[in-house]
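Encoded as C-alpha cells, the following chain is the form predicted alone, with no partner shown.
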Amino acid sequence: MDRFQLDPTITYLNHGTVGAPPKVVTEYQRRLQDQIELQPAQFLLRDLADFEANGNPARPHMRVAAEATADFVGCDPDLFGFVDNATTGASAVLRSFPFEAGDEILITDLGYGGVNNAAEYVAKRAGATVRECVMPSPGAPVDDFVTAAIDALAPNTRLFMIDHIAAHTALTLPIERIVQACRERGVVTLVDGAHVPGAIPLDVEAVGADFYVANLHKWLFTPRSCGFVATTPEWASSLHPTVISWGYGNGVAAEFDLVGTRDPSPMLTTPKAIEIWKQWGGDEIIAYNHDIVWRGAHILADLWGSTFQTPEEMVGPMVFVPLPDVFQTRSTDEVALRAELWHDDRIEVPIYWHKGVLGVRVSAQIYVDDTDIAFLADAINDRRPS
C-alpha cells in the first residue's frame, strides 16, 4: 500500500473504476508538468506535437509516448493515438463513423452506459438505430457468448461494439472469436478494453477489431486521465478526435497528438508508467491480480452461501460475486448498502444488479490481499437481515 497514496484506513476494492496510480508514476507527473511550465508556449506549440505531419519536431513529446505504448498494446503508432479516456475514444470512432440512414449499431447488456450514450447520439443524428444484444447471465460457458453475438448479427448490422473486460459483470470476453466472426460476416467491430490494459495481457492487431478504445489510468498506472484509441489502416483516414483542431487531415498522429490547450502530461507519462509496471513484475501483476480475485469469488461465495460459476477464463482482475439469498430482492437498496459499507466500515466497493443478480464486483491490484476480502465478507454477512 505504501507504493500509493491511497489512505491506508480504505480497504479499497474498486480500482477498476477510476484507478490509483503509483507515487512514483504521479511524482515523474509533476517533474513533467514543472517542465512545461518553464516554457508553456515552446513545449505545448512547438516540442508537443507534429500536427502538420511534415518532421517538425522531429520527435515531437506525444509521439514518442504514443511509440512507447503503441508497442506496449500491439499495433502501429501511426494508427494510435491519445485520448482522455475510453468513452473519449469510443465517441471519436462514432462520430466519425459513416452511418446512413438505416443501419444499426448492435451494443450488448453488458456495455457500458456512457458508450451506449454516445452511440444512441449518433445513430439519431444518422437515422440509423441501436439494438442490444443479450448475452448470457455470467456462469455460462464461454461458447454460449460467442453464439450470443453471432447470432445476434442482422443484414443491417453496420457496427458492433462490444467490450473486451465487461464494466460492471468484469466478464472477459473471447473478444478474437467474437471480432473474427464480425469481419467474416462484414460488420465493423469496436472493441470497448476499457479494463485491459496491464489487466490482462494484450495484443490489439492480434483482436483483429476495425476499433479498439482502452484507459491506460485502470491497470497500467498511468495517472488519469489517459487512454487510447487504435484502428486499421482501412479507417485510419476517417477516423477523427472528438476535437477536432489544427491537425485536421493529416493523419491519426497529427489528429490526435494536439487537440487545443490542455495538460498532456497523463500521456506523457505513459513509457514511465510502463516501465515501472515491468519492473514490479508485469505478468507477476496480472497474476497476482487475478488469482486474488478468483479465490476470493469462491471465498465469499463459500461465505456467503451463494453461488460463483464463471469460467475462470471469464476472469481477469476483478469479479462479479452474487449477494447473499437474503439480498437478492429489489427492496434491497444497492445504493444505501453500498455507502453504509463506505461509512461505517471504509470499505470501497461497487455494488449492481445485473439480470436479476446483485452482487459485488471486487477488484484487485498489488495493494490488495486476502485480509481484504475476508473483510468484505464480514461486513456483509453483518448486514443480513435478521
Ligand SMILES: Cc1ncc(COP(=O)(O)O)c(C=O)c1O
Second form
Amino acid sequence: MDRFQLDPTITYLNHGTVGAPPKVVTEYQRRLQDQIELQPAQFLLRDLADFEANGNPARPHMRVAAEATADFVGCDPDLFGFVDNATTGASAVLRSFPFEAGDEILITDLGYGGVNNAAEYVAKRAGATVRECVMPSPGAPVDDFVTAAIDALAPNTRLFMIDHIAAHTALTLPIERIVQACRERGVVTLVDGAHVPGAIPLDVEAVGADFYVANLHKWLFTPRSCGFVATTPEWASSLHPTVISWGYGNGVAAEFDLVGTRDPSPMLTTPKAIEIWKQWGGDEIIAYNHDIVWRGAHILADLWGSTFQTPEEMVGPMVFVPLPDVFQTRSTDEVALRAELWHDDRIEVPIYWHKGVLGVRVSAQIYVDDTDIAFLADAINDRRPS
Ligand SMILES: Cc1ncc(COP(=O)(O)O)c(C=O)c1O
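Output the form predicted together with this ligand next; the form predicted alone has already been displayed.
Up next: the whole complex, starting with the chain shown before.
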C-alpha cells in the first residue's frame, strides 16, 4: 500500500473504477509538468505534436509516448491515438462513423451506460437504431456468450459495440471469437477495452476489431486521464477525435495528438508507467490480481452461502460475487449498504444488481491481499438482516 497514495487505513477493493496510480508515477508526472512550465509555448505548440504530418517536429513528445504504448498494447502507432478515457474514445468512433438511416448499432446488456448513451445519440441523428443483445448470466459457459452475440446479429447490424471486460459483472468476454464472427458477416466492431490494458494480456491486432478503445489509467498505472483509440488502415481516414483541431485530415496521429491546449502530462507519462508496471512484475501482477479474486470469490461465496460459477477464463483482476440470499430482495437498499461498508468499515467496494442478482464487484491490485477479502466477508455477514 505504501507504493500508492491510497489512505492506508482503508480497504480499497475498487481499483477498477478509476484506477489508483503509484506514487513513483505521479511524481514523474509532476516533474514533467514542471518541465512544461519552463517554456510552455515551445513544449505545447512546437514540440508536442506533428499536426501537419510534415515531419516537424521530428520526434513529437506525443508520438514518443504513443510508440511505447502502441508497442505495449500490440498495434500500429500510426493507427493509435491518445484520448482522455474510454468514453471519449468510444464517442470519437461513434460520432465519426458513417452511419446511414436504417442502420442498427448493436450493444449488449453487459455494456457501460455512458458509452451506450453515445450510441443512442449518434443513432438518433443518423436515423439509425440501437438494439440491446441479451447475454447469458454470469456463471454460464463461455461458449454461450459467443452464441448469444452471434445470434443477435441482424441483417442491418452495421456496428457491434461490445466490452472486452464488462463493467459491472467484470466478465472477460471471448472477444476474438466474437470479433471474428462479426468480420465474417460484414459487421463492424467497436471493442470497449476500458478495463483491459494491464489487467489481462492484450494484443489489439490479434483481437482484430475495427476499433478498440481502452483506458490506461485503470490497470496500467498511468495518471488520469489517459486512454487510447486504435483502428485499422481501412477506417483510419474516417476516424476523427470528437474535438476537431489543427490535425484534421492529416491522419490518426496528427488528429489525436493535438486537440487544443490541454495538459498532456498523463499521456506523456505512459512510457514511465509501463516501465514501472513491468519492473514490479508485469505478467506476475496480472497473475497475482487474478489469483486474489479467483480464490477470493470462492471464499466469499462459501462464507456467504452464495453461488459463484463463473468460468476461470472469464475472470481477470475483478470478480462479481452474489451476496448472501437474505440480501437478494428488492427491499435491500444497495446504495445504503455500500455507504455503510464505507462509513463503518472503511471498505470501498461497488455493489450492483445484475439480472436480478445483487453482488459485489471486487477488484484486486498489488496492494490487496487475502485479509482484505476476509474483512469484506465478515463485514457483509455482520450486516445480514435478521
Ligand atoms: C466497460 C467500460 N467502459 C467504459 C468505462 C468508462 O471509463 P472512463 O470513465 O474512464 O471513460 C468503464 C468504466 O468503468 C467501463 O467499465
